[in-house]
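The chain below stands alone and is given in structure tokens; this is the form predicted on its own.
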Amino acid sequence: MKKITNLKEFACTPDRFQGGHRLCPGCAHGMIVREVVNATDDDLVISTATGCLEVCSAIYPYTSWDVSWLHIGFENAAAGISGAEAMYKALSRKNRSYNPDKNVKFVAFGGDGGTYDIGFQSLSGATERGHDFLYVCLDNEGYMNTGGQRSSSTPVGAHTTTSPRGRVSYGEKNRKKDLTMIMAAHGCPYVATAVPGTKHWKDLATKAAKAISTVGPTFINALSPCTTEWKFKPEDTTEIADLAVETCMFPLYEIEDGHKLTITYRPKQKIPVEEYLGRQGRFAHLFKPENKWVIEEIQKQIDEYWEYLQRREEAGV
């Protein structure tokens, strides 16, 4: 396992992604992919789901990707990643690795809509039959390589142009999917959240290598702030990610084994969820008198969810 000491040093870790992509300015599937791939010195190969990451970073004749990289479909990253693991063993087995000397891992990447919606049963598959092999959500919340439409992570009262804001709609409706937990149910041997930026990196880069070391299937899941899609400026990107951790709107944990859950960072003081959702316009609606309920609801739903964190972590299951 690769150790991450400084920030320093670690941005000194010679690229693997490399700049020049099509990205929006501010988005941060950048940050988290560059984090996660310089997490180790291991060679990679990488599949990466249709997407935001993937339409923006391998346009025809030109790649971001220095690491050995595959293009699937929307709903199988982890089918792909899995395939080409059982290939490598196999090959290992008949003394056929194009280099036995060298450690390779195993990477997936895919949004939010290509891993809690469309890519679920690939991803379950994959962990089921236990695959060496780390996937990582870019949770922005949404299909927004398509037009900003829901995913079943979108969080309540989100504006989306499938769940939008009205004279008779306050935005999304159902609650978030908890797909971390869920990941977890499966047994995986280490699962987590994350979030990019400056505040958070280490923890980030950490448990990008804690994963890509453990043996077995392991699950990031990245909050990932979309400035086209969540509109607020591009500069503010870490800041946001930083006030979902801080508002405990999105709790950084990891759980090791399925059941030993760990709070790896615990706000000093929580900060009230207004102040998260009124940095995103596609909250803008809430804070009319008329939806006010919305935000008393989410705070409850956070409050609820952070207490259930902590009893689980002093319990130690």
Second form
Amino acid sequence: MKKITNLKEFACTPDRFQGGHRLCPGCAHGMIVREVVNATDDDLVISTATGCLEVCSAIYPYTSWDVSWLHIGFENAAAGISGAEAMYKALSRKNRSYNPDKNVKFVAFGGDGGTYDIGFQSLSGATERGHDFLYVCLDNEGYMNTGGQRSSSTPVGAHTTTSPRGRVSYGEKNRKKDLTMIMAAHGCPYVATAVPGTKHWKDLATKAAKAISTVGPTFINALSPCTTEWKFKPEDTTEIADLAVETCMFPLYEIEDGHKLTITYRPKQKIPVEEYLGRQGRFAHLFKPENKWVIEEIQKQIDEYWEYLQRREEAGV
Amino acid sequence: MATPKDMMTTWDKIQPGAVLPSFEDPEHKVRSKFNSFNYKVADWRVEKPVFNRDLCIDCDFCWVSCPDSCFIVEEVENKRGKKQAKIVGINYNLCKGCGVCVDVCPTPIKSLLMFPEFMDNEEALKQWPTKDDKK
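Output the structure of the form predicted in complex with the partner chain; the preceding block shows the form predicted on its own.
To see the whole picture, the full complex is given below, headed by that same chain.
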């Protein structure tokens, strides 16, 4: 496990995810992926589910990846990486491995569409079979690559193209699926949530290093603010991510062995959720007088969930 | 391997020094021809960040939050003999001008500021705000 003590040392690592990709200016995907692939010294094999990250980082004939990279469909990023892992294991057992001295680790990246909805079956199956890999979900709360449709990760009240705001509707009506808890219930040895940015960079880097070095299926759910569809200025990306943590809309915690929950960051003073919602264009309609009750409902849900996390941490079950 | 014909080359066509690592490169790294490092995304930019070495405290917040990895980092040794990153500049071929680096810069007078694309870097450094301007 690579020891990451401070940023001055961490910045000496040569980048394995190079710039020159065509992600939007200020996209958080780039920040998260860079931190995850730089958090280890081992050789990496990466598979990426269809989404923003895949189509932007490998435009022929250029590639942004300085590691082995597998292009794969929307629904089978986890299946692909588990196949690669099984092959590597089999070859090293037969002493036919390409470089037996080196440690090879397996990482899969997927957006929330390819993880919460479409790729969920392959992720669940790969976890059940107990392959040694890390799955990182880049959660931008919708199908942003195809024009901002809703996914099962979209929070209540958000405006998307398939849950539009208007006279009749206030946006998305269903609650966000709690995938981190679902993955913990699969019995993953390590499950965590993370955000990009300067305030919590160490949190993300240590979680990634820990997850990669853990044997068995591991999962990181990383919030990735989307400038185009969440409708905020590109330079505010890190601020929005920090606000999501400070308002407890996206609390930071980790679960070991499927039950031992630890809250890794506790906001000193919980900020009301209006601060977070007001910064984004997709929630602008909630501030009309007839939609005020939705904000209260969201605040109530957040408080309940935060209380649940704290009680679960205390109980240690 | 399917490659475009103009990218394919033979041994007799390679220039001296093309295979060996170039030691002028601050990162001491050789990249393949197909790495997107060699691609330019600079035409996306409307405003560019300008870096002021005199005000920088090497916190490396800009390095960690840059989505395009366009900060050029040099490895130096500090007083205790530990290795440490020193920001030396910005790779303007990769920068899309999102402005996250300016937003996260913690120094009292920011060591990174956004300036219009057409302005020269030297001219921008002359226009840098001082402590008196702020008051």
